[in-house]
Each structure stands twice: as structure tokens, then as C-alpha cells.
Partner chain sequence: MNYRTQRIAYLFFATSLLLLSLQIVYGFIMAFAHSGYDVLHDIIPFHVARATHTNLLVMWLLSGFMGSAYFLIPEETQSEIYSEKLAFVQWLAYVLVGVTAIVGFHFHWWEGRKFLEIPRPLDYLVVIDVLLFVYNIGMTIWYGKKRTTTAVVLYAGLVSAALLYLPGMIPTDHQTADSYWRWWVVHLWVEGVWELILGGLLAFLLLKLTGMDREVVEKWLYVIVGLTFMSGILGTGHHYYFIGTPSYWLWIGGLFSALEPLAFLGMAVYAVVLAKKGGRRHPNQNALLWTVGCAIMSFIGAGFLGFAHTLPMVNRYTHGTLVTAMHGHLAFWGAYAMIVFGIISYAMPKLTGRKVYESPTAAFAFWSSNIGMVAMTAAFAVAGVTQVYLERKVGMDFLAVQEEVEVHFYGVILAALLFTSGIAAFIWDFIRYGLPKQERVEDVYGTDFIGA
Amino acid sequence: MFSRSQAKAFFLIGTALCSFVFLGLTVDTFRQMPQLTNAHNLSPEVIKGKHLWDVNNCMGCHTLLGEGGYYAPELTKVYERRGPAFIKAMLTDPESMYPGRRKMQAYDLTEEEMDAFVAFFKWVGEMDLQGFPPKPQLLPVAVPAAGQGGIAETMAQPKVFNQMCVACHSMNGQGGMVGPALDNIGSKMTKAELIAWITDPKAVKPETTMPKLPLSEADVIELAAYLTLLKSPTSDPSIDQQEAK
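Structure block, one chain, which must be in the form predicted alone:
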């Protein structure tokens, strides 16, 4: 049992020690901040992207680095998760990417402003955040099943598939539910049909809700070749590989 003088001394010494530790940790944090945030990569384009983020009040709906609203998706790792093509597509016309499911305003941004946003998200995503935000404990997205003729071994899955396609489509139950599942799409469409569809969906089917994606010709061809291989287990593997070429 402390006496009054001992309790006072304990309080003062404890407060002083805790204050010293707090100040030390604060100084150390500021010392490490330039390295952890890659401050040397703060280009004029990144700074412009940060300015656009602020003036458009993006934080009113989105969360970035743990701060912001929870109405819309968290964007700290959006560059890694979705890639630049998807980001620019959302900034161009949010409603077309998720018909009837996204209420994000179209801000009528210029190409230069969208590039600045992409640069800003890339810089944020490359920060060393000591494991924040934690990655969700989910099964790998859109991995072909083992019984589909060795698809995973015959052709690498295009990066754009998991960045853009699974936003609306699913495979093996993983992914979006806006569009049809893609597990056996190769049994329904040829490579030429897939190329035409991916290039301009509305030119093939005017009433479709799928938007025209901002993909390069090389991306379209690679994606179509991959999708051609997604057939039912009863398909002939030799034919699958011939159609993918």
C-alpha cells in the first residue's frame, strides 16, 4: 500500500517515463517516414493526384490509409488489386463498370487528371505500411479447377483477368456476380468471338450491359486465348490448345 507521497512519486515518475517513450517513438516515426512512404517518388503527377483526391472529396466515400468513409471500397491497395486500366475505367464511367450497382459520380476528368490519380494510387500502394491493410483470408481468386485439362499448366493466367474480369465475373465461385460465370466460356465461344466481344461488347450485342474495357490489343488477344482454354472437363485438351493459338 503506497503512502500519499509514494503514490505521488509513482504517478510523476510513471508519467515522465511514458511521456519520454511517447516522444521517442514519435521522433523515430518521423525519422522513418520518408523511407517508409518512398518520399523520393513524390513526383508532380503524384502530388497532382493527391490534390484531385482532396478537391473532389473522395475521402467522403472511400477510405485511404485508414481514413475516410466506408460507403465505397477501400483504396489503399487498389493499384495492386485492380491495376491502372481498371482505375481509369472507373474514373471514366463508374456506372458502366457496374450497371445499377455503383453510385459513384462521373467527374468528367481529363486523361492527364486520370493519369495523376493512377500515379497517386500507385505511390500510396507502394508505401511500407507494416502489413496494413491486412489482406483478406480468402481462397485465391479465379484459379481454374484441377479437372479442366491442365489449363493452369498450359497457359499462365493473364494479370488483367484478376484485375478486371473478376470484378463482374466469377470462376469456381470466386469473383463478381454481375456477369455470367466464366468456368466453361471456351466451350461456348471461339477465340475470334471472344476477341470481338472483349474488344467492343456492344458492337456484338447492343443490349449488353458489359462496358468496352480500356484494354490494349495485346491484352485482348492474350485474354481471349486464355478464356478459350476454359472448357468443361469433357473437352478434348488437344483441341483446346489448338484454338488458343
Second form
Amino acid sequence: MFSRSQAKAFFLIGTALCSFVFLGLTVDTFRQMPQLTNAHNLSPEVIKGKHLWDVNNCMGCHTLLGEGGYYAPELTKVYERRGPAFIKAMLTDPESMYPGRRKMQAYDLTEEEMDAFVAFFKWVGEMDLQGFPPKPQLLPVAVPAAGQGGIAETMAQPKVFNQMCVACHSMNGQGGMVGPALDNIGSKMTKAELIAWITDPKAVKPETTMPKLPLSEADVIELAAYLTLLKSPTSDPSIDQQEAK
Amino acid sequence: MNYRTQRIAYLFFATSLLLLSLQIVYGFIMAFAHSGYDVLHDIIPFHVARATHTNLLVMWLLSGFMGSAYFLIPEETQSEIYSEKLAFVQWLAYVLVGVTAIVGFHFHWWEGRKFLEIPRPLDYLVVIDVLLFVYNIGMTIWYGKKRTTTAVVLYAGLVSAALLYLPGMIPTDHQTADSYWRWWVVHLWVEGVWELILGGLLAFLLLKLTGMDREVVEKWLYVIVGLTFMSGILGTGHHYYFIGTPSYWLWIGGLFSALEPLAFLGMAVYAVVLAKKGGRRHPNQNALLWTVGCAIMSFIGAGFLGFAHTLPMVNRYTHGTLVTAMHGHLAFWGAYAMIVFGIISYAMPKLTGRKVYESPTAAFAFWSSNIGMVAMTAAFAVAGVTQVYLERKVGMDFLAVQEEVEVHFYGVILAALLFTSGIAAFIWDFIRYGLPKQERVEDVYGTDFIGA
Ligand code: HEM
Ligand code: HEM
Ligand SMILES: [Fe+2]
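Would you mind generating the form predicted together with its partner chain now that we have the form predicted alone?
Everything in the complex follows now, all chains and molecules, and the chain you saw is the first one.
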């Protein structure tokens, strides 16, 4: 067939050629990288966040860009998914947002360090990642269909709801399972009750595990307004009447 | 043993098995955490356990490779190790650096980059240590009586593995660039130069155990490592799909990495055919079992399971999920753990003069570790596929999905118990062989055909 020296030549030439192409592509990749990753946004704060990411070995539990441990949520899009307040709450006290769940390492971070993490996650989330992470296509997150309750149901879902609340609550079968599903909450609680509850759950019910979330007053009112709209058609009209007064 | 200085290999093998035992302990810690019993969280949180588990893996495999080289190079070059003292110092330094790194992880002294967690100052020590090793082996080959292809391929693998450690140390503030260089170490190791080491060790074992003609064995060795590099180098692209790199990596990485299984298929066919063709029955059937087993399992773990998630349209969904953990386990086990076990099985009777080749414990070690590992891989696979489906297709929350797959980690634990019993049997056998002795154990087929 062929001799050992021919086989050797095949090995050497093939390897040399492939290495050469690989080096060329590496040069080109580094040429294109700044644009694909918005390197102009790489502020000192972002770099500090990257540094903190490394020294704290967050990658030991989390994946970022799909690389890391498989124990904790993928964080590439965490800025978009949860927003700064949630991220900072998580880093201040990992038990706050997910009480009694799988444990995250507790860190003793300063305010600036937490801001650096937030900036870092924002920068990572804005990279061009060729479609990763994929958008789930089977049951897309949807605001409950309007037109069943009677009142003005056209209100858009507040952004903080998707960032702060779905971690523990589900809606339409999607989201967390720490707290009860909120699909029908408008039929159970009035707007005033909701405002009181969301502002400080412990004040309403001391033994509750729902944390006091870092929300502005405007956020709370917007959330409560939105939640009161979530009711099934068969809901008890008496609450509506109370609300009307 | 045939050469006095081969005895140094024993130290490396013993170290290897010790580190493996520790690695398994940390594997259990993580498997329990995954199944809802993160009881050690306050002492050994998950990220500590993970860094320790994977770094111990790399350390014991490297220790096994070094031991293999110290055993094999004298046989291939027909000469003693250049400096046994240097080999001993290099072993001691390796152990010290390794222990420091592992202890350091528990005090959060690390770099936080997956697989390359060893902190920078220790990185330099690792490099120096490996340079000493490479120097020692290099001088042995240089002054040796013979220079065989097998020895040269093995040596080329060891030297390039040392060199490829360096890109992992390039400083950068950019997450994408960091990841880019990290893969030069991680990928180009396991799907590149480590395969040279694997190929060299495999060729050596097949030569010794089957008595096949060296010309034929080494010719095919070149073809296989040629296939490895021609697919594996550009195959690095399968890690550059979604990290902020240009889109051409999707098809370049996809195409070339899809060809990588060919090299593993080549190895499997090569081992099976040579073992059959050799015809003669070497008394150390146990070593042959590990050798052929290694070639087959590496094809399944690296080749088949690697292919299963390497195409970009699949990887978009499986990237960074338990599917990767499934592949990582069987690939490392089949390709690199099993070859070290093969060399140890071949070397121990020769090193110690205890000519026991087959025993019920040895058979038990092989079968239960392999069946255990395959079952563990299967449990990871079910957990992984479920995770991909619920999280990436249905859009369920990460933690909710993790609760769904908790039960599969009971499966992981059960399988890991079976696996561990096999490893325990192997270690028990290893201890029973005793320490190296200066008794010459002739090669079954003589050393005469170590020609050319
Ligand atoms: C026998 C008991 C073992 C158990 C219970 C176990 C369990 C685990 C677990 C739970 C993880 C973490 C996955 C995650 O990040 O969530 C892991 C990672 C890993 N283990 Fe093991 N393991 C064991 C043995 C081994 C052995 C023998 C090998 C090598 C031959 C190995 C190689 C790896 C590798 C390479 C990773 C990193 C995977 C990745 O990042 O994709 N493990 N192991
Ligand atoms: C013995 C050889 C191999 C070993 C030891 C091995 C091990 C591993 C490990 C440990 C990882 C996880 C790395 C990380 O996330 O940091 C990984 C990832 C991967 N491997 Fe392999 N592998 C081998 C061969 C292959 C082959 C031949 C293929 C393709 C045909 C392949 C395809 C992949 C892919 C696509 C990933 C990325 C998974 C993801 O996106 O999360 N591997 N491999
Ligand atoms: Fe790879």
C-alpha cells in the first residue's frame, strides 16, 4: 500500500497545512472580535467585573457564554433577564431571591464591586453570539390573553415582572416554583393588598419566605396595577366592586 | 524490569492512583449536591469541589503519562533514564505543586477559569517541572541506542503538551479572548497532542502484546495521528461557535470537528485488528483487555458522543449543559484513563517481578469500572437531554429544570458506586504487586524485533 515514510509525510504536511490555516483564522478572529463584542464598551468597570468573575470562580457553578459548571443558571443574558437590582440582591445575599433553594456561595462584595458585576454582565449580554442562548420555541412567554376580564387588559407586562418575579412565580406554566402561580392573582388580592404585599411581604405576613425586593415605588404601583388585571373570567366580582370604591 | 531506572515509573503510577481516588471523592460531593444534598456547602462548596475534581483528573493523568514515559522510553531506546535523580526531584516537585494547588482551591486561591484554575505562580512551577521532565526524557532518547517512531511520537506529544500550556497564560481582560486561548490548552490538548501520547502508548502496548511487525504498527500510527491533527486543529472551531467570534467558525468548526471521530475510529480498528492478527497469545491478557478496551471506549466517548453534539445546530441547544458533562466523562475515561490503566497493567508484572497476569480481581476491576462508567454516562445523558428540552426548548426556569433532573443524579451515584468498586479492585491489585524489584522479566516476544 504505502510505506512508513509516506505515512510520515502525510502526517507532517497535513499538520503543517492545518496549523497554518488555523493561525490565519486566529489573526482574523482577533481582528473581528472588537466589533462583534463591542470592545469600545469595555470600560474599566467592565474589566473590573471580569477580574472579579475570575478571582471568585463564579464559573465553578455558573456557565457564561456556555462555559463553566452546570450547577447554576447560565448568566450570559442575566442582565436582560433579571436586571441590575435582582443581580445586586443576589450578590448581597444569595438566599434573598431563592430562599431554601440550591445554594450559591455568599460573597462579601462592596457596592462598587456589585456595580462592576452588573456592568460586566451587561457587556457580555450585548455580544453578537450567533444566536446563543436559543430562544425557547415551544411555549413562548406570553402575557395572558386580553379580553376576558372586562377591565382595560391591554397593559403591557412590566419589565420588572419578568426580571424579578418569574424567578419564583410562574405564569402560564412558565417560571419558578418557589411561590404560587400568579395567573389568577387579580381575583385573589386587591390592588392595595398587592401594593402592601410587594412593598414588604414580611410586614404583611412575618413568617413568609418571599423577600422584600429592591423595587422603587413606581415599580410597585406598576406591578400591582398589572397584577390586578390577571384574573380568570370566572373570578369573584365582589373584589372588583371593592376596588371600584 | 529490564532497566534499573524504570522503577521510577512506580512512583508516578502510585501517585496517579492516589489522586484518582481523591478525584472520585469530589465527584461524589458534586453528584450529591446535584441530587439535592449539598450538605458540605459550607466547607466544600460546589465550585471548590468542581475545581478539585477536574484538576485532580488532569494531574493524575499527567502523572500517569509521565510514569508511562519513564517506563516505556528505556524499553524503546534500550537504555537507562538519563538521570534518575532528576526524575525523582521532578516527581517530588510535581507532587508538591499539585498538593499546594488542591489545598489552595479550598482557600479560594485560584484563577476561576474552567480547567485552568491553578493560580499563576503555580503555573510557572508546573511549566518548570514539565520542562525538567521533557529534558530528562529528551536526553534519554538522544543518548539511547535506538530511536523508534513510537518513542518519537510519544515524545512529540509530551513536548507539545508542555508548549500548549503556555497560551493559557496569555493575559487578557476580554472574556472572548480569554475563552479563545483557554481552548488552545483544553481542546488542543485532549483533541490534539494528548492523542499523540495516546497513540504512542497504544502502539507500544500493541507491539509488546501482539508481537505485530513494527513497520506496520508505526505506519498506521502516523496515519492515525495525521488524521487527528488534520481534523482536530481546525476542529477547535467547535468551541468558537457562540463566544463572540466570527460566524465562519460555525461551518469550519462543524466540518472539521465532525471528522475528528475518524481518528478515534482508526484507533479502535487498529487495536482490534492488530490484537486479532497478532495471533499469538501474550500471557498478560489483562493488559491487552485494557488496551483494546481503551481504543473502543475512546471511540464511543470521544468519537461518537463528541459527534453527537458537535454540529452547530445541535450545539446551539446542548452548549454548556449536562450533555457536555456526559461526553466529558466517557471521553476522558475511554481515551486517557484507560490507556494509563493499560500501561500500569502491562508494567506492574515487569516492574515487580510478580508474574501474575490474570486474576478475578483484575477482571472485576475492568468490567465493573467500565460498566459503571457507561451507566454513569447514560444517567448524565438522560439528565442532559431532559435539561436541554425543558430549558432550551420549553423555556422552563433553570432551577425548576434542575429539580426535574435531580432524580437522575441518584442514577449517577449508583453507577458511580459500581465504577468506584472497580477502581478499588484495581488499586488493591496494584498494592498486591508490591514494590519494584531488580528482577529481569523477559519480553515475551523478546526485545529482538525492536528494530528499525
Ligand atoms: C466516580 C465518580 C464520579 C462522579 C460521581 C462524578 C461526578 C461529576 C459531576 C457531578 C461533575 C460536575 C458537572 C457540573 O458541573 O455540574 C463532574 C465533572 C467532571 N468529571 Fe466527574 N465524576 C466522577 C468521576 C470522574 C472520572 C473518573 C472522570 C474522568 C475520567 C471524570 C471527569 C469529569 C470531567 C472531565 C468533568 C468536567 C465536565 C465538564 O465540564 O463538561 N469524573 N463529575
Ligand atoms: C479524548 C478526547 C476528548 C475528550 C477528553 C473530551 C473532553 C471534553 C470536555 C471535558 C469538554 C468540556 C469542556 C469545557 O466545557 O470546558 C468537551 C467539550 C466538547 N467536546 Fe469533547 N472531548 C474529546 C473529544 C471530542 C471529539 C472527538 C469531539 C467531536 C467530534 C468532541 C466534541 C466536543 C464538543 C462539541 C464540546 C463542547 C460542548 C459544549 O458546547 O458545551 N470532543 N469535551
Ligand atoms: Fe473540543
